[in-house]
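One chain is shown next in structure tokens, namely the form predicted alone.
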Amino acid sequence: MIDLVFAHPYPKRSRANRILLNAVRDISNLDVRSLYDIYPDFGIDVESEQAALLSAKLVVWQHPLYWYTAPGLMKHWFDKVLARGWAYGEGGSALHGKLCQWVVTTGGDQEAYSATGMHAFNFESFVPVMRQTAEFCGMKWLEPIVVHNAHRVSDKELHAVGRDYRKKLISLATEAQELVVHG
């Protein structure tokens, strides 16, 4: 129901991916799928990776932000799994009406991610390159859930965010739930 694809490079170090992820680990019917974990090597399973993705109602991609976008191997994820004519084009409408949820991390705060701050740029400016990721597959794009600072904020308000973001996966899978059945 739901395939949580999780891509950091370096999973251990991250306390609050670490939180965030332990925070919706044990929801029933969600797949987790470490991409750091499974494919070292970047090798990616084309074919694992697609039937997780068709048997789910609701998509997170949940990652570090990497120079303003995703880390390389969700990248190259992105590039082998949603293929032309599955995932997009002629013929292409596996994910048409799924669900997809962005959870980020940054390691700058609000501040730094505005105008006047150290990457002159509201965050906002960095979201259509995964939105239009997902809309471009007939995705439909829910409101991102991010953490910045995420080195820096205490467990407190990550462990607040964690609750949160299982409220949310939970609320939504319930909500598909209840579409599949009653049509």
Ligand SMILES: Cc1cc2nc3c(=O)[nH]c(=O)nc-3n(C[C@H](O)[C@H](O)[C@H](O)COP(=O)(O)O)c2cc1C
The other form holds:
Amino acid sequence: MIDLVFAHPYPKRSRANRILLNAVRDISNLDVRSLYDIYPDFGIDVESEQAALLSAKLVVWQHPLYWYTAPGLMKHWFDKVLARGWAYGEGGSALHGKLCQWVVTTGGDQEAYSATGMHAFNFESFVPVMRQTAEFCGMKWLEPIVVHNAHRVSDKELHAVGRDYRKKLISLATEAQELVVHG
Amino acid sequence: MAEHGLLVDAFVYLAATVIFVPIASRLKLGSVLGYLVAGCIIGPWGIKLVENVESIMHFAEFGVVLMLFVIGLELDPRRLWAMRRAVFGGGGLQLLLSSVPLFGVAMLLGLHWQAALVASLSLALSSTAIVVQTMNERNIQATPVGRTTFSILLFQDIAAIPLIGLVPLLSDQASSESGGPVWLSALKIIAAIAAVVVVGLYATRPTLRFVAKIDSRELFTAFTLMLVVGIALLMSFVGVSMALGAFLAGVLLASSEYKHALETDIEPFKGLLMGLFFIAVGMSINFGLLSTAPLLVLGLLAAVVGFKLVMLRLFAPLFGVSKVQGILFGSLLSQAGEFAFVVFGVAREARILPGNWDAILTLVVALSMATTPLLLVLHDFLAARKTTASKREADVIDSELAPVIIAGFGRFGQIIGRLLFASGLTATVLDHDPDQIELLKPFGFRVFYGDATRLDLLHSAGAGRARAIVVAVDGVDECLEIVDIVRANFPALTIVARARNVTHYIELRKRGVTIIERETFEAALALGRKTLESLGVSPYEVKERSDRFRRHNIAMLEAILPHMADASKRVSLARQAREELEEQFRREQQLLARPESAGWRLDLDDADDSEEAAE
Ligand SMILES: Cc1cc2nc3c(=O)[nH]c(=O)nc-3n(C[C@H](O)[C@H](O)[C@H](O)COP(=O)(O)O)c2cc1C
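Take the protein just shown as the form predicted alone and give its structure as the form predicted in complex with this ligand.
Now the full complex is given, and it begins with the chain already shown.
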């Protein structure tokens, strides 16, 4: 199972994320949880989110970058779902050993994410918060899929990223499957 | 003129009350002293406006009966059971502590031991009427002292039964005209109490429900009074204190949904009759006797009040009362009570008390009732001097009090009530539809029958102490009436109101209510959201639209509010309503056209059209 947690407030108005999501959404055993569609009032159902995570071997977090981090509802999802005693702390081992794939689109290009650019730091400087969130919960952090310059990048390029994204998820899923079978 | 006698008497009592009680209250002496003084003045030793003191006293004692009924209503059997130690332990101790020294005094005065026993035991009992009235006025019933005091009074009421029975047995003549052997009267008492319990538990509620359904307030009041009078009569017939019987009936109805309605209906009768009772006590103070034997009477008065007060003060910790409160505790219970009148009457008939002793003792009892308010004033004065330096003891609040009152428990109020209950909060619920109440009871709600537009009902529902009142009644007029009453009488109470429509909303806003929800607005908005979602608009976007719609709608309502006071503007507003509505539609359309966040495209000079690819 793959649990794809997706956060975009206006999924129908999205271009970059919509193309990427469409590239993977029909993978078998993949469950897309579009947070803004399920919880427009921010009333996250913690139990069902945790159940979805439990049944998955691979967890995907996909969203546009908003103010150098995840959109508000995704942050709220972290706050509520990754609970103490469940995801971390004493007895909090529900996510141990799961794989975590981060997929993010940003408005800035490579040059904007540099010491002299608009955002003053390398993009790598913004990764640790996400990464540590996953690792604090005992998940294995995978190489993120990042699409910069999301407003300008062509549909063609986006489709290409989408294909790689799809391949990666499928191979990770089968790998995990094999792990289960052989391990 | 004879046929006007009753009205003349009534006028005299009422006039005396209206004149003297406010004076006493003004002077912070408590209403009891006002009544007593009024009684002294209009009575046989004053300006002789009233003569037949004894029959009035007898009638007025019914006030005490009603009072105990009301007290009983406040104590359901569970709470009463929890009090058993305080009642029997504390009450027994008080009786012992007070009667022993008084017995000694009586023996020293040369009374026979039988007479001394009867006198000391009956003087040891306090006046439930005076004490409860005083505690109510000072609002201390819910404090530890208040609770302990009440437990002792309860014990005294119970102890009075065997005491009255004991008197004829002590008589040398052993005159047993008052009905058969002891076991027979015991049997009668048990049968009567059993009858009250059965009627109270099984027959009263259905009958009350039936009467309530007829929806005539007079009928309900009449039935309530009939119930209490009937029980009192039954009890006096078998020789139990009428007050105790009424108390028992009250306890049995305490957990009923009609509790507040009963309480409210009885309240005015109780108040007036209690006043009459105190007036009668005042009238019965025999100043002739006082002037012939001043030393004996005043000496006895000092002994009774002094011993009762001092013993309780000394042993206060044994009653669970702090040393600081000991004087208050002792003062409250320092007087002798109405039971003493009865016992002395019986003792006179049984020829236990020699000479004019019964008159002397009756005088002492009446005077002791007058000293209580004075002692309390003295206590306040001393306490005030002391506490200016030390800090005030923490307020003790009745923990059973619900923080929220819900007026109207139909489909709307219910949801609010259930949310509160689910959050661990209790609510006092008022509704005047007996069917509704009956329907809800199995679900464990505490619902009371009553009309929430009655100030007295709101009072007894605890509006003075609750934090908020939810007005969820169906009728617009009823709702506004409740709001007016609450605003005038309980300004600290937060009003949460359900509006039936926009006009109602505006009326509520004009009254300064700010927490209002139109009953259909949110539901319609929610369904509107679902409609948009079903057409494929993203849920979060839909939510933002509805949020903006709500904000705009409320802003519009608030904007027309100032014009509503002006009648001419209101008319023109009504005429404009249609155009307004069209305008409103137009504005809302513009308003909702764009999504909340148009993007964050610092690095783009021009909008990229392909991005607006909404589907
Ligand atoms: C509220 C908001 C905040 C944003 N913050 C950032 C940011 O901090 N860094 C950045 O590179 N892009 C930022 N962006 C641009 C988005 O990342 C970009 O619009 C998005 O990745 C485009 O993907 P989409 O087509 O799926 O909407 C922001 C956009 C919005 C609306």
